[in-house]
Amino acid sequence: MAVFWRLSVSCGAKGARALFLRTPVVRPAHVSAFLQDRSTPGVQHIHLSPSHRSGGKAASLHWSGERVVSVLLLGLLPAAYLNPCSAMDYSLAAALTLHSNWGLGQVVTDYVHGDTSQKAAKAGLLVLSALTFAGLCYFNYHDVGICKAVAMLWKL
(Lines of atoms letter the chains of each structure in order from A and count residues from 1; the text may use other names and numbers.)
(Lines give C-alpha, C1' and ligand atoms only; values in the text may rest on other atoms or scores of the structure.)
Protein backbone atom coordinates (compact mmCIF):
# COMPACT_ATOMS: atom_id res chain seq x y z
CA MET A 1 0.00 0.00 0.00
CA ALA A 2 1.40 3.32 -1.07
CA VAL A 3 1.88 6.05 1.46
CA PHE A 4 0.01 9.23 0.58
CA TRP A 5 0.91 12.73 1.62
CA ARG A 6 -0.98 15.95 1.17
CA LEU A 7 0.16 18.41 -1.43
CA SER A 8 1.52 21.14 0.83
CA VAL A 9 1.19 23.98 -1.65
CA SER A 10 -2.52 23.49 -2.33
CA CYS A 11 -3.73 21.91 0.88
CA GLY A 12 -1.71 23.60 3.62
CA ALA A 13 -0.44 22.02 6.82
CA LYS A 14 -3.86 21.62 8.48
CA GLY A 15 -5.43 19.65 5.61
CA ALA A 16 -7.52 22.45 4.12
CA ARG A 17 -9.36 21.70 0.93
CA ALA A 18 -7.52 22.27 -2.36
CA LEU A 19 -8.95 25.19 -4.30
CA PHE A 20 -12.66 24.33 -4.58
CA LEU A 21 -12.44 20.55 -4.24
CA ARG A 22 -14.24 18.73 -1.45
CA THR A 23 -11.46 16.19 -1.00
CA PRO A 24 -7.82 16.91 -0.23
CA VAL A 25 -5.34 16.57 -3.09
CA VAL A 26 -3.03 13.61 -2.50
CA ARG A 27 -0.50 11.74 -4.56
CA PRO A 28 1.54 8.62 -3.87
CA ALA A 29 4.86 9.18 -2.13
CA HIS A 30 6.75 6.95 -4.56
CA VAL A 31 5.59 9.09 -7.51
CA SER A 32 6.67 12.31 -5.82
CA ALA A 33 10.00 10.71 -4.89
CA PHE A 34 10.49 9.72 -8.56
CA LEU A 35 9.71 13.24 -9.72
CA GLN A 36 12.07 14.81 -7.18
CA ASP A 37 15.02 12.39 -7.34
CA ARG A 38 16.48 12.44 -10.85
CA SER A 39 19.96 11.21 -9.94
CA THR A 40 19.27 7.51 -9.32
CA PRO A 41 22.34 5.56 -10.54
CA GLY A 42 21.66 2.84 -13.09
CA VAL A 43 18.22 4.18 -14.01
CA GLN A 44 17.66 5.58 -17.49
CA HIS A 45 15.23 8.50 -17.52
CA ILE A 46 12.86 9.10 -20.42
CA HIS A 47 13.19 12.47 -22.13
CA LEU A 48 10.26 13.40 -24.34
CA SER A 49 12.21 15.78 -26.55
CA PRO A 50 15.96 15.78 -27.02
CA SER A 51 17.56 19.06 -25.97
CA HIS A 52 19.72 19.31 -29.11
CA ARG A 53 16.64 19.33 -31.32
CA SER A 54 14.47 21.80 -29.47
CA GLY A 55 14.68 24.71 -31.88
CA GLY A 56 12.09 26.92 -30.19
CA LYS A 57 10.94 29.40 -32.83
CA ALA A 58 11.92 27.24 -35.81
CA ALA A 59 9.99 24.25 -34.46
CA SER A 60 6.97 26.45 -33.81
CA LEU A 61 7.08 27.85 -37.34
CA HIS A 62 7.42 24.35 -38.78
CA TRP A 63 4.42 23.16 -36.77
CA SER A 64 2.41 26.18 -37.95
CA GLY A 65 3.45 25.46 -41.54
CA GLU A 66 2.26 21.88 -41.24
CA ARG A 67 -1.12 23.06 -39.97
CA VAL A 68 -1.43 25.63 -42.78
CA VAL A 69 -0.73 22.97 -45.42
CA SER A 70 -3.26 20.61 -43.80
CA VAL A 71 -5.97 23.28 -43.78
CA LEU A 72 -5.01 24.26 -47.34
CA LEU A 73 -5.52 20.65 -48.42
CA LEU A 74 -8.96 20.64 -46.81
CA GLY A 75 -9.98 23.52 -49.07
CA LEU A 76 -7.96 22.44 -52.09
CA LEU A 77 -9.57 19.01 -52.48
CA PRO A 78 -13.16 20.25 -52.94
CA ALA A 79 -11.91 23.15 -55.09
CA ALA A 80 -10.06 20.70 -57.34
CA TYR A 81 -13.23 18.63 -57.67
CA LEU A 82 -15.36 21.65 -58.56
CA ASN A 83 -12.81 23.33 -60.84
CA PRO A 84 -10.38 20.80 -62.38
CA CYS A 85 -7.61 22.73 -64.14
CA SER A 86 -3.85 22.60 -64.47
CA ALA A 87 -3.34 25.13 -61.65
CA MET A 88 -5.26 22.84 -59.30
CA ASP A 89 -3.28 19.83 -60.53
CA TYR A 90 0.07 21.45 -59.78
CA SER A 91 -1.17 22.86 -56.47
CA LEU A 92 -2.31 19.40 -55.44
CA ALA A 93 1.01 17.90 -56.53
CA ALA A 94 2.95 20.39 -54.40
CA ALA A 95 0.67 20.28 -51.34
CA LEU A 96 0.30 16.49 -51.28
CA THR A 97 4.04 15.94 -51.70
CA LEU A 98 4.90 18.44 -48.97
CA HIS A 99 2.26 17.03 -46.61
CA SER A 100 3.41 13.43 -47.11
CA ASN A 101 7.09 14.42 -46.81
CA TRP A 102 6.49 16.10 -43.45
CA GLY A 103 4.36 13.21 -42.19
CA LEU A 104 6.84 10.52 -43.20
CA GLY A 105 9.65 12.67 -41.81
CA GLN A 106 8.00 12.45 -38.41
CA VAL A 107 7.75 8.67 -38.78
CA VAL A 108 11.49 8.56 -39.53
CA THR A 109 12.23 10.80 -36.54
CA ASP A 110 10.14 8.65 -34.21
CA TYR A 111 11.09 5.15 -35.34
CA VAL A 112 14.57 5.25 -36.90
CA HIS A 113 17.25 5.23 -34.22
CA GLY A 114 20.89 6.21 -34.54
CA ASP A 115 22.34 9.29 -36.18
CA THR A 116 23.67 7.60 -39.31
CA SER A 117 20.56 5.57 -40.05
CA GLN A 118 18.31 8.54 -39.38
CA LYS A 119 20.31 10.76 -41.74
CA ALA A 120 20.24 8.04 -44.41
CA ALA A 121 16.49 7.54 -43.98
CA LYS A 122 15.83 11.30 -44.21
CA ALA A 123 18.00 11.53 -47.33
CA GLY A 124 16.08 8.63 -48.87
CA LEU A 125 12.81 10.32 -47.94
CA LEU A 126 13.96 13.55 -49.57
CA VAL A 127 14.83 11.67 -52.77
CA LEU A 128 11.50 9.84 -52.67
CA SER A 129 9.59 13.11 -52.19
CA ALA A 130 11.47 14.78 -55.05
CA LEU A 131 10.72 11.83 -57.33
CA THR A 132 7.06 11.89 -56.25
CA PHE A 133 6.74 15.59 -57.04
CA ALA A 134 8.54 15.16 -60.37
CA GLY A 135 6.31 12.19 -61.25
CA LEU A 136 3.12 14.08 -60.40
CA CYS A 137 4.27 17.09 -62.45
CA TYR A 138 5.13 14.77 -65.35
CA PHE A 139 1.69 13.17 -65.05
CA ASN A 140 0.02 16.59 -64.99
CA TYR A 141 1.92 17.79 -68.06
CA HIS A 142 1.89 14.67 -70.25
CA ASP A 143 -1.39 13.05 -69.22
CA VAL A 144 -4.84 14.09 -67.97
CA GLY A 145 -3.74 15.48 -64.60
CA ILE A 146 -4.56 14.55 -61.02
CA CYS A 147 -8.10 16.00 -60.91
CA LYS A 148 -9.31 14.31 -64.08
CA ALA A 149 -7.56 11.05 -63.18
CA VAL A 150 -9.42 10.91 -59.87
CA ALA A 151 -12.69 11.71 -61.66
CA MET A 152 -11.98 8.91 -64.14
CA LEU A 153 -11.33 6.50 -61.25
CA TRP A 154 -14.65 7.48 -59.63
CA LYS A 155 -16.50 6.71 -62.89
CA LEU A 156 -15.28 3.10 -62.89
Given for the second form:
Amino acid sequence: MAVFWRLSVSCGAKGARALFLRTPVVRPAHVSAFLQDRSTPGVQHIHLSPSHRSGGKAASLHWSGERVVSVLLLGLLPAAYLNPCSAMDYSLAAALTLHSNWGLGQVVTDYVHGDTSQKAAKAGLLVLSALTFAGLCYFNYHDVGICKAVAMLWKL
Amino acid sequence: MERFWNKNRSSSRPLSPHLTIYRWPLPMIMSASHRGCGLVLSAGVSLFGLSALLIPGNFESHLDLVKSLCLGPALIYTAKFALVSPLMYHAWNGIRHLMWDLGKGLKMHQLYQSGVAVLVLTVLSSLGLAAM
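Mind pulling up the form predicted in complex with its partner chain next to the form predicted on its own we just looked at?
Next comes the full complex, and the chain you just saw is listed first.
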Protein backbone atom coordinates (compact mmCIF):
# COMPACT_ATOMS: atom_id res chain seq x y z
CA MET A 1 0.00 0.00 0.00
CA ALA A 2 1.75 3.14 -1.18
CA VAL A 3 0.51 6.22 0.60
CA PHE A 4 1.60 9.78 -0.13
CA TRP A 5 0.48 12.30 2.46
CA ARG A 6 -0.22 15.93 1.83
CA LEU A 7 -1.67 17.81 4.77
CA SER A 8 -3.57 21.06 4.80
CA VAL A 9 -4.96 22.26 8.13
CA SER A 10 -8.18 24.15 8.39
CA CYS A 11 -10.48 25.07 11.28
CA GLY A 12 -13.50 22.88 11.89
CA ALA A 13 -16.70 23.58 13.77
CA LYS A 14 -16.95 23.79 17.60
CA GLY A 15 -13.26 24.56 17.95
CA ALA A 16 -12.15 21.08 17.02
CA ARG A 17 -9.50 21.16 14.38
CA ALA A 18 -9.97 18.78 11.51
CA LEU A 19 -7.09 17.56 9.43
CA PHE A 20 -7.96 16.99 5.84
CA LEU A 21 -5.87 14.28 4.31
CA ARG A 22 -5.76 14.33 0.60
CA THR A 23 -4.38 10.90 -0.05
CA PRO A 24 -4.30 9.04 -3.29
CA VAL A 25 -4.67 5.98 -1.14
CA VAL A 26 -4.64 2.53 -2.57
CA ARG A 27 -6.48 0.39 -0.09
CA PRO A 28 -8.33 -2.91 -0.27
CA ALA A 29 -12.08 -2.71 -0.67
CA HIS A 30 -12.97 -4.22 2.71
CA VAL A 31 -10.98 -1.50 4.48
CA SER A 32 -12.82 1.22 2.59
CA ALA A 33 -16.10 -0.17 3.87
CA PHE A 34 -15.05 0.57 7.46
CA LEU A 35 -13.54 3.99 6.86
CA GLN A 36 -16.18 6.66 6.57
CA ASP A 37 -15.32 8.89 3.70
CA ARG A 38 -17.18 12.15 3.86
CA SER A 39 -17.86 14.50 0.99
CA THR A 40 -15.04 13.58 -1.40
CA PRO A 41 -13.68 10.06 -1.88
CA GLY A 42 -10.21 9.64 -0.40
CA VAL A 43 -10.63 12.50 2.08
CA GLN A 44 -10.76 11.64 5.79
CA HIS A 45 -11.33 13.79 8.83
CA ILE A 46 -9.00 13.36 11.78
CA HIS A 47 -9.57 15.41 14.90
CA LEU A 48 -6.52 16.58 16.79
CA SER A 49 -6.26 16.91 20.56
CA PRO A 50 -7.59 20.14 22.10
CA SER A 51 -4.10 21.53 22.65
CA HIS A 52 -3.87 22.10 18.90
CA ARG A 53 -6.92 24.33 19.04
CA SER A 54 -4.75 27.30 19.98
CA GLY A 55 -3.37 27.62 16.48
CA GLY A 56 -0.68 26.01 14.40
CA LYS A 57 1.46 29.16 14.45
CA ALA A 58 1.93 29.15 18.22
CA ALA A 59 2.71 25.43 18.27
CA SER A 60 5.16 25.86 15.42
CA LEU A 61 6.93 28.74 17.17
CA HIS A 62 7.10 26.69 20.37
CA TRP A 63 8.70 23.83 18.47
CA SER A 64 11.28 26.13 16.91
CA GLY A 65 11.92 27.76 20.28
CA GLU A 66 12.60 24.36 21.79
CA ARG A 67 15.25 23.60 19.14
CA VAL A 68 16.88 27.03 19.49
CA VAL A 69 17.21 26.68 23.27
CA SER A 70 18.56 23.13 22.85
CA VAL A 71 21.30 24.34 20.52
CA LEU A 72 22.01 27.28 22.81
CA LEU A 73 22.35 25.01 25.83
CA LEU A 74 24.63 22.65 23.92
CA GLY A 75 26.88 25.60 23.07
CA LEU A 76 26.85 26.91 26.62
CA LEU A 77 28.38 23.73 28.03
CA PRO A 78 31.85 24.06 26.43
CA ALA A 79 31.60 27.86 26.59
CA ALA A 80 31.10 27.74 30.37
CA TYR A 81 34.14 25.50 30.70
CA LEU A 82 36.35 27.71 28.55
CA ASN A 83 35.10 31.07 29.84
CA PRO A 84 33.51 30.82 33.28
CA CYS A 85 31.98 34.09 34.41
CA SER A 86 28.87 35.58 36.00
CA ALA A 87 27.11 36.12 32.67
CA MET A 88 27.70 32.46 31.85
CA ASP A 89 26.20 31.46 35.21
CA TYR A 90 22.96 33.32 34.52
CA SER A 91 22.77 32.17 30.90
CA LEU A 92 23.18 28.58 32.02
CA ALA A 93 20.52 29.01 34.70
CA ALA A 94 18.06 30.44 32.17
CA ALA A 95 18.73 27.95 29.37
CA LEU A 96 18.76 25.01 31.77
CA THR A 97 15.44 25.84 33.42
CA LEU A 98 13.72 26.74 30.14
CA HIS A 99 14.90 23.56 28.38
CA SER A 100 13.90 21.52 31.42
CA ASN A 101 10.49 23.19 31.64
CA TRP A 102 9.70 22.62 27.98
CA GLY A 103 11.01 19.04 28.09
CA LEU A 104 8.93 18.17 31.14
CA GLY A 105 6.00 19.86 29.42
CA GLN A 106 6.26 17.31 26.61
CA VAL A 107 6.28 14.50 29.17
CA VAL A 108 3.13 15.93 30.77
CA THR A 109 1.46 16.22 27.36
CA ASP A 110 2.29 12.59 26.63
CA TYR A 111 1.20 10.99 29.87
CA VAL A 112 -1.32 13.25 31.59
CA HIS A 113 -4.72 12.90 29.99
CA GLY A 114 -7.74 15.07 30.53
CA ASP A 115 -8.10 18.82 30.31
CA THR A 116 -8.09 19.71 34.01
CA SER A 117 -5.35 17.21 34.96
CA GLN A 118 -3.10 18.52 32.23
CA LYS A 119 -3.71 22.16 33.16
CA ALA A 120 -2.96 21.37 36.82
CA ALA A 121 0.19 19.46 35.93
CA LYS A 122 1.42 22.25 33.65
CA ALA A 123 0.72 24.82 36.38
CA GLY A 124 2.63 22.77 38.95
CA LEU A 125 5.46 22.39 36.46
CA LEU A 126 5.59 26.14 35.93
CA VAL A 127 5.85 26.72 39.68
CA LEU A 128 8.66 24.17 39.91
CA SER A 129 10.56 25.75 37.02
CA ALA A 130 10.11 29.25 38.43
CA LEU A 131 11.37 28.16 41.85
CA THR A 132 14.29 26.32 40.29
CA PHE A 133 15.27 29.38 38.28
CA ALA A 134 14.92 31.57 41.36
CA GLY A 135 17.08 29.16 43.32
CA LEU A 136 19.78 29.08 40.64
CA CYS A 137 19.81 32.90 40.41
CA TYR A 138 20.03 33.09 44.20
CA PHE A 139 22.98 30.69 44.05
CA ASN A 140 24.64 32.73 41.32
CA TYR A 141 24.22 35.96 43.27
CA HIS A 142 24.81 34.97 46.89
CA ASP A 143 27.05 31.95 46.46
CA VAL A 144 29.90 30.97 44.17
CA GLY A 145 27.81 30.54 41.00
CA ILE A 146 27.25 27.48 38.76
CA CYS A 147 30.60 27.50 36.88
CA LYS A 148 32.69 27.88 40.03
CA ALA A 149 30.55 25.32 41.86
CA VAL A 150 31.17 22.67 39.20
CA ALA A 151 34.90 23.45 39.27
CA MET A 152 34.99 23.18 43.06
CA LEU A 153 33.01 19.93 43.03
CA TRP A 154 35.32 18.43 40.42
CA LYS A 155 38.43 19.29 42.44
CA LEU A 156 37.10 17.05 45.22
CA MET B 1 -8.39 12.58 22.21
CA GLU B 2 -10.35 13.13 25.38
CA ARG B 3 -13.25 11.15 23.89
CA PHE B 4 -10.84 8.35 22.96
CA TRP B 5 -9.42 8.08 26.46
CA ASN B 6 -12.82 8.32 28.17
CA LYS B 7 -14.34 5.66 25.97
CA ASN B 8 -11.47 3.23 26.35
CA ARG B 9 -10.95 3.76 30.07
CA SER B 10 -14.64 3.25 30.89
CA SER B 11 -14.96 0.14 28.75
CA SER B 12 -12.43 -1.70 31.01
CA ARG B 13 -11.30 -3.87 28.13
CA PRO B 14 -8.09 -5.83 28.66
CA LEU B 15 -4.97 -4.26 27.17
CA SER B 16 -3.21 -6.40 24.57
CA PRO B 17 0.33 -7.30 25.72
CA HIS B 18 2.87 -5.29 23.79
CA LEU B 19 5.83 -4.21 25.91
CA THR B 20 6.14 -7.64 27.50
CA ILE B 21 6.07 -9.77 24.38
CA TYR B 22 7.78 -7.89 21.56
CA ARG B 23 11.51 -7.31 21.30
CA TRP B 24 12.68 -3.81 22.18
CA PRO B 25 14.55 -2.27 19.26
CA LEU B 26 17.63 -0.17 20.06
CA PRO B 27 16.08 3.13 18.90
CA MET B 28 13.18 2.50 21.27
CA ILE B 29 15.48 1.82 24.23
CA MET B 30 17.55 4.90 23.41
CA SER B 31 14.47 7.08 23.07
CA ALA B 32 13.16 5.98 26.46
CA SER B 33 16.63 6.48 27.97
CA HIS B 34 16.82 9.97 26.49
CA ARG B 35 13.60 10.89 28.27
CA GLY B 36 14.68 9.10 31.44
CA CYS B 37 17.98 10.97 31.54
CA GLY B 38 16.15 14.23 30.91
CA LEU B 39 13.87 13.56 33.86
CA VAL B 40 16.79 12.68 36.13
CA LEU B 41 18.80 15.72 35.05
CA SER B 42 15.81 18.02 35.57
CA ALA B 43 15.26 16.55 39.02
CA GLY B 44 18.92 17.17 39.82
CA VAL B 45 18.84 20.77 38.65
CA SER B 46 15.61 21.44 40.56
CA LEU B 47 16.98 19.81 43.70
CA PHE B 48 20.09 21.95 43.41
CA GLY B 49 18.13 25.16 42.88
CA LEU B 50 15.60 24.46 45.60
CA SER B 51 18.22 23.44 48.13
CA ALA B 52 20.04 26.72 47.48
CA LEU B 53 16.85 28.46 48.59
CA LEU B 54 15.87 26.18 51.44
CA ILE B 55 18.94 24.57 53.01
CA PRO B 56 21.14 26.73 55.24
CA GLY B 57 24.87 26.95 54.62
CA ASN B 58 26.79 27.89 51.52
CA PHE B 59 28.14 25.57 48.82
CA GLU B 60 31.63 25.51 50.29
CA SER B 61 30.35 24.25 53.63
CA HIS B 62 28.48 21.41 51.93
CA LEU B 63 31.59 20.51 49.96
CA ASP B 64 33.63 20.49 53.16
CA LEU B 65 31.09 18.09 54.62
CA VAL B 66 31.65 15.73 51.70
CA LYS B 67 35.43 16.17 52.01
CA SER B 68 35.26 15.24 55.68
CA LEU B 69 33.85 11.84 54.71
CA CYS B 70 37.33 11.05 53.30
CA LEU B 71 35.94 9.03 50.41
CA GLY B 72 38.44 6.98 48.39
CA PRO B 73 39.48 8.18 44.93
CA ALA B 74 37.81 5.19 43.26
CA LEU B 75 34.49 6.08 44.87
CA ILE B 76 34.88 9.73 43.91
CA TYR B 77 35.62 8.77 40.30
CA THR B 78 32.58 6.48 40.25
CA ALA B 79 30.40 9.26 41.65
CA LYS B 80 31.68 11.73 39.05
CA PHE B 81 31.05 9.16 36.31
CA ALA B 82 27.51 8.59 37.63
CA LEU B 83 26.87 12.34 37.61
CA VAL B 84 28.26 13.04 34.18
CA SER B 85 27.01 10.06 32.14
CA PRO B 86 23.28 10.97 32.03
CA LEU B 87 24.31 14.47 30.98
CA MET B 88 26.62 13.17 28.26
CA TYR B 89 24.06 10.65 26.97
CA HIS B 90 21.32 13.28 26.87
CA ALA B 91 23.63 15.78 25.13
CA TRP B 92 24.95 13.41 22.44
CA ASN B 93 21.53 11.86 21.82
CA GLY B 94 20.16 15.40 21.78
CA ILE B 95 22.45 16.22 18.87
CA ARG B 96 21.15 13.06 17.16
CA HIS B 97 17.59 14.35 17.70
CA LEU B 98 18.48 17.73 16.24
CA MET B 99 19.93 16.00 13.18
CA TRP B 100 16.60 14.22 12.73
CA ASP B 101 14.83 17.56 13.02
CA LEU B 102 16.95 18.74 10.10
CA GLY B 103 15.74 15.69 8.22
CA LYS B 104 19.08 13.93 8.28
CA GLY B 105 19.88 10.34 9.17
CA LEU B 106 16.35 8.98 9.27
CA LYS B 107 16.97 5.77 7.33
CA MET B 108 16.86 2.58 9.39
CA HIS B 109 20.53 1.69 9.11
CA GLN B 110 21.49 5.27 9.92
CA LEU B 111 19.34 5.12 13.03
CA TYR B 112 21.29 2.17 14.36
CA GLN B 113 24.66 3.60 13.30
CA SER B 114 24.06 6.96 14.94
CA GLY B 115 22.64 5.20 17.98
CA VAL B 116 25.77 3.13 18.49
CA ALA B 117 27.90 6.24 17.86
CA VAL B 118 26.01 8.08 20.61
CA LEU B 119 26.53 5.20 23.04
CA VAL B 120 30.27 5.03 22.30
CA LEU B 121 30.64 8.82 22.60
CA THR B 122 28.73 8.78 25.88
CA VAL B 123 31.01 6.20 27.45
CA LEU B 124 34.20 7.84 26.18
CA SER B 125 33.25 11.38 27.16
CA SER B 126 31.95 10.28 30.56
CA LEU B 127 35.16 8.38 31.28
CA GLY B 128 37.20 11.38 30.17
CA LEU B 129 35.25 14.01 32.09
CA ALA B 130 35.17 11.95 35.28
CA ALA B 131 38.96 11.76 35.12
CA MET B 132 39.38 15.54 35.00
